[in-house]
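Presented below, as structure tokens, is a lone chain in the form predicted alone.
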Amino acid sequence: MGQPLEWGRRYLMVQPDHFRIDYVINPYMSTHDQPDPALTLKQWESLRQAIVDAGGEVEVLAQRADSPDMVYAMNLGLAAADGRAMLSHMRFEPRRLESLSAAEWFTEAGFRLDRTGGEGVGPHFESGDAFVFGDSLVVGYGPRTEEAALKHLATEWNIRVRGLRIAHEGMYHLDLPFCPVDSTHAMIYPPAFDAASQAELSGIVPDPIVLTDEEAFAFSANSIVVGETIIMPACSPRLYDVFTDLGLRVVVLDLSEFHKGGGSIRCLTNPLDFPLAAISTPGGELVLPA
């Protein structure tokens, strides 16, 4: 069994007072589904009281009315325990207003600003992309993420790097075929991935917890795990099964609204804590499929 993850104690939220479909950037996406604004904001509220009430901390960010996806909050930027955060350069036009709000919070907040954008000219990377696990931070690219911003990573914050190369449109981020549980254990959804992508899975995951088709795209991976509680939007009985094993509370809440706009309880939280001495390496090391 795998010891508690060091990280997913402090979250930044988006309060969804602006959450709107008004174009179309995923395949769950259409302008003639819209949320329901009360609906959306007690969905919302649901989420924000179970991290607290599981033992962690939520900093709460307004909402820009001219930036309808910033309610997903996991893609404003990638936040170190050491107080470093390395701003999304976001893919889709639309979303790159939402950075001007997240710069202003991250700096406000302590967090020293890095860019692989560079004031918007450099390769894109949108942190939903990317999480701390074992001995690396494992970034998912191609669809948001492009390759070229691994090594930025990697040599800027002199850190190790895995990449996984994301070949299914419905997986768009990493967020939504992997999720970290505990140090030895994630949920993977190996179709998302291309086939060297897929073989080093097994090199990254000790104990992988691999999803059916069901319950990949019944979000079940766009989870977090709290403490000793995992919050989901679905989880099957052998799922829970699974984390009950492994000594977990399993929490699920209805997140419906937010779906229609391609995301779930891990999109709508950034972890502010993303622990790097571990994975820490002078001058970087970039690790990509074979």
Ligand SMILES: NC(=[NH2+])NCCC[C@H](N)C(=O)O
Contents of the next structure:
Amino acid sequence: MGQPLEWGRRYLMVQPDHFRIDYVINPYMSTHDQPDPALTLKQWESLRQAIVDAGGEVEVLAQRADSPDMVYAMNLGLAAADGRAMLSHMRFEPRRLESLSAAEWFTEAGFRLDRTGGEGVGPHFESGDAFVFGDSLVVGYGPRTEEAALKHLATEWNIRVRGLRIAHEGMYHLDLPFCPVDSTHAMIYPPAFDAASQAELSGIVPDPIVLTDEEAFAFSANSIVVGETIIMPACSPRLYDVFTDLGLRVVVLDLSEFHKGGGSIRCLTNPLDFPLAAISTPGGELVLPA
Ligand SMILES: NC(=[NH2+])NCCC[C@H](N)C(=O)O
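What's the form predicted in complex with this ligand like, now that we've got the form predicted alone?
Now the complete complex, all chains and molecules, led by this one.
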């Protein structure tokens, strides 16, 4: 039986005042399918409210007019409860301006900022690829985050990092095929990973909740757990039973406008309280799939 997650009470969200599809950097995006601004704001507000209702806290950052994807706050940087933050170094050029605002926000909020891509050089890292789970920081790499960033995270922060190679273009961030639910349970979608990483994953997750294709592509793993509540963009009857049996209250919200940019509930929320103490190890340690 798992214990509740030690994190996920405090989030950063970006108010979607300039959400558009201006370019295509994942298979879900099309410039011919634009979000409706009023519905976008309404859906975002329902998520903010659901987090507060579940006992969570939300900090809100204004969206830059020049950064339509900035609404996906999960990618702004990896923030820890002890005040460290690793700024993302986005793979695609149109998202890099977001980092200017993110750096300013993290600094003003009192975080000590590190970067994998100082001065624009260095490996790409997108924080939607990283979660604390078990004894390590689990990091997806391939489509967005580069393998070299994992080494940087491990040594810079003296933590244990376990890499999983993502091999599916529709699952381009780890937060699409992987979602920690409690200390032992996580939703996983194995086809997102190469064979060696699938093997690695079974060692990482003691109690896997394996998603069907349909569940995975409804963004079921792009959910968040806030206290006793799991907030999901979609929940099949089977998953509903799994989560209620685990003692969770299931809240399902419609975030359809944000699916047009290729993200949902997790992508819109950046946890600010990842515990690093549980995963720290002198000198750092990096475990990569064979
Ligand atoms: N954490 C996430 N998966 N965020 C989704 C990001 C979506 C954004 N359009 C991109 O491709 O970068």
